[in-house]
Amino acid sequence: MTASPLTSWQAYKRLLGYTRRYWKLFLLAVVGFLINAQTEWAAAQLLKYIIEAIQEKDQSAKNLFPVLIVVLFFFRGVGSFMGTYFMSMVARHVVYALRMDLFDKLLVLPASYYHSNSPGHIAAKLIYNVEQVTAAATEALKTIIREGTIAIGLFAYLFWTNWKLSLSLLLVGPFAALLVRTASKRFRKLAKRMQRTMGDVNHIASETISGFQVVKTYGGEAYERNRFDQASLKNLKNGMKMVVTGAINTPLVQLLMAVAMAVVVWVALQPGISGETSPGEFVAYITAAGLLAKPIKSLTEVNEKLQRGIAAAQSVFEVLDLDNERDTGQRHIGRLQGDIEFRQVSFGYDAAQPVLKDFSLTVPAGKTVAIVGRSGSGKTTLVNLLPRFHDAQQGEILIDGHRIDEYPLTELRKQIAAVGQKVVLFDDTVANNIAYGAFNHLPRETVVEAAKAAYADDFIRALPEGYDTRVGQDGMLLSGGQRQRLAIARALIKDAPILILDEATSALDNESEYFIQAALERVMVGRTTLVIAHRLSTIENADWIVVMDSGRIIEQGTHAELLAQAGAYAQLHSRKFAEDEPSETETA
């Protein structure tokens, strides 16, 4: 499913590839940094100029000196602004593009990715890891270009002034390179650990926040705090290790540069070495050599940010290189009739433990089939195969006589509406939750009609802002029954030929269920409906009932036929379905 991992250079080169569309801005930034770099060695040259003017008592040169200082700092400011502004513009656009690419990728990844990765870790990649890429794409790149051009300019000036003397500065190069390389490997290793621990922190926080009721009900505060504390401590330790590595690396490189400088000064001060070098030239040379300390220090310190960004880029590109949902369908469709056929379908999340085994079932268009069975019998997995959230590992599923993988995913899913036992609502208005996604263009009148059909209009109008009331995160400002009715209204507004109801009335009280059941019976007319339910009324009104156990059909028939058989269905019916006040315990 994934390609071979990218090397550090491959990841950084690919990251820099995002800058190609902004090459004009990038060029302006480079020009700005080049201008800024020239002012560094020009400052040393200006020092030589004033010393010689003082020695020679050249008053005109002395008078020109203040003007030259102003001009120097003017160009330094212009260059610094150009470089910083345009490089930041390029870098932020790169981060924006990368984040959007990652988000777009998450929208087309198969369900298996979400099963094997927690929401907290996925969110950490999208938010934390991409933000770490900023360190490589903004601050690091800006520092490398700015300080790198300054260092190159100063070295060029030193070699132009006295190339023999300047050679001694290069003696420390191999030692500095070795230090930087060693530190880079450790930075990158620690950065990957930081990403994992940040994912753990985010994951635990997300679970605790979303499950706060369970945490408070069962006294889990201390347990969750301990989990969060342990994950945060790991993150802290890895962060401190990065600090220590940087704190050791930078002084060592500076010490090497100081040794080189000491050698240069010692050699320059030996009799006969200076030759005809004037005091102004000598001071300018030593000043330029001293100015090297700042860019060398900055280039050494940026290594931490660079390696952290590269590690983050590797993590992001790993996701971007994952395979999308398989979507090879070419059969374009209008509106399907809704004939469904499962032919010897087998599927398992774990190949060693199949959930569905050689399952075969035909559902004629417009009919309602109820699927019952004990928990874990494979009912929900079965209906999730229909919109291809998973693909059957053996056998095939057909709609209107054609395999479902012949239809493009988008068009296939347009034909299916679903209401599950776990209602998902977004922190948006009631109206936008009903007319969600591709249906948000529908007029308010259509939204109200769907709400009325789901018996949700009355409670919606009683909300503070009616249909414009925000429902909160996951609809937490509404009751369970209210959330369920909004989900049913969302399914109604889609007007799809195939309807899946997975415990769609499980969160409703008896009075609400009565109204919803009446609404669903109207909606089911002319639609192919697969119902997973444990309520008596839902089962009895189905055209056909399928009893599942361990991924297979063990009984099927009408309600009366199955009761007459006195088999598994009759036992389930007597235990769970025959009560006047149905139990809320899930059995299906």
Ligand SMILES: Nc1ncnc2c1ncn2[C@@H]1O[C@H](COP(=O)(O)OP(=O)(O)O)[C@@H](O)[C@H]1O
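Positions refer to the first chain, counted from 1. The term rigid core refers to the most C-alpha atoms you can superpose between the two forms while keeping them within 1.5 Å. The model shown is predicted, which means the values in this text are computed figures rather than measured ones. What changes on going to the form predicted together with the named molecule:
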Contents of the next structure:
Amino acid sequence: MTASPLTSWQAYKRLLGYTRRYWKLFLLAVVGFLINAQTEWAAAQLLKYIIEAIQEKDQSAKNLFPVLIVVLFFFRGVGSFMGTYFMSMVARHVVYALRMDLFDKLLVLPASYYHSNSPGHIAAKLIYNVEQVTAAATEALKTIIREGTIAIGLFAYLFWTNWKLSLSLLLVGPFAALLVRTASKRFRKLAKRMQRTMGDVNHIASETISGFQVVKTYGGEAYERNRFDQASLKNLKNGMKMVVTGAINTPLVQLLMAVAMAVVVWVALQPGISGETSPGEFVAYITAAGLLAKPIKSLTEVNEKLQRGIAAAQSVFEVLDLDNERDTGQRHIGRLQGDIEFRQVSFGYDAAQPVLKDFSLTVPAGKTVAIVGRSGSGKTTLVNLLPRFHDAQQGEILIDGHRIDEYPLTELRKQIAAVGQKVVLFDDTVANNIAYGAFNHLPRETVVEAAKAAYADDFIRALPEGYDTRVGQDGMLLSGGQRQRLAIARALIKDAPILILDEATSALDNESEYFIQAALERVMVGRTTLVIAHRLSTIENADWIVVMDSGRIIEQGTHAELLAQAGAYAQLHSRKFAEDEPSETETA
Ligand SMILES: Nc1ncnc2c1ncn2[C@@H]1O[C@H](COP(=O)(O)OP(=O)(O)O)[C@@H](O)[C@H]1O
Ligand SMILES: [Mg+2]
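Having seen the form predicted on its own, can you show the form predicted together with the named molecule?
Below, the chain from earlier opens the complete complex, with every other chain and molecule after it.
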């Protein structure tokens, strides 16, 4: 599944690839920085010019000097603005593109990705890691090009003035390169660890936040605090390690440069050499050499950010390179009938542990099949195979006589409406939660109609702003039964030929259960329904009942047939009957 991780160079090139789309802006930025860089060595040259003018008592040249200063700074300003502005524009666009690519990828990753990565870790990637890339892209790229062009310009100027002398500057090159390289490796390693710890911090925080009631009820404060503290401490230690690496690296490189400079100055001051050059040339040379210190310092300092960005880009590209949900179906369909057939299906989340074993079942269009069985027997897993959240390892699943992977995923999923035990609501209005996603364009009357059929209209009208009331994050403002009815209305709106009800009524009190049961029975009319139920009446009314255990069917038949067999179902029934009896009389 996972591609081998990219080398830092590959990640770097790929990141640069993102800038290709904005090459015109990039070019403008480079032009700006080039202009800016010329003003550095030009300043040294200007010094030479004024010293010579003084020596030669050339008044007209002296008069020109103030003008030249202003002109120099004018170009410096223009160049710097152009460079900074256009480079930031490119960098911000790159980050935007990267973040959108990552989000788009999340939408097409298979369910298994979501099972093996926590929401906290995924969110950290989307937010922290991408932001680290910004740091690299904006700050580092800007510094590298601005200071890089300055350094190159100054070097060129030095060589042009006195190439022999300047050669000694290059002697430190290999040493500096070695230092920077060693530091880079360490930076990258630490940056990766930093991302991981950020993911942990985010993960623990979001768990505690969303589970605050459990934390409070069971006195989990100390436990959560300790967990969070551990993760944050790791993060802190890592951050300090990076600081130390940077704090050692920058002065070392600077020291090297200073040694080289000292050598240059010492050589330059030797009588044989300084005698040959004019004072103006000499001052200009030393000034230019001195000006080199700043770009070199900035370049070594920026290395940390650059390495962080590269490490972050690697982690982002790793996700972008994961396989998508397999979606190769070409059989385009309008609306299917809803004939379902499982043919000797075997499936396990991991190969070692099969959850479904040789499972076969036929559900004719429009019929209702109830699936019962102990918790953990594979019921949810079975119905999740229909919309292809997972693909069966063996056997095949057919709808209307064709393997489900022959249909394009979106079209297949259009045929299936599902109401589960856990209702997912979005922080939006009631109406938009009912007409969610692809159904957002539907007129209000349709939404109200669905709500009425789901016995939700009454309570919705009683809300402060009716259908336009926002339900709060994850529908916090609604009760379990109300949420469930919204989910049923949502399924009704979808009007799909296949309906999956996975313990849709299990978390409810008796009164809402009565309404929801009635609502569900309406929804089931004319649809192929797979209902995982614990409620007796739903099971009894089904056309066919399947009893599952450990991923296999152990009994199947109609209610009457199964009772007559006096097997597992009959046992279950007598137990259920005892449970359900009081509630039936209460609600009836
Ligand atoms: N995402 C998952 N990853 C690994 N194992 C899982 C996952 N979901 C369920 N299982 C396992 O598969 C088995 C069947 O689970 P499930 O289909 O949810 O049963 P049921 O719905 O009948 O209670 C259980 O042993 C459960 O631990
Ligand atoms: Mg289940």
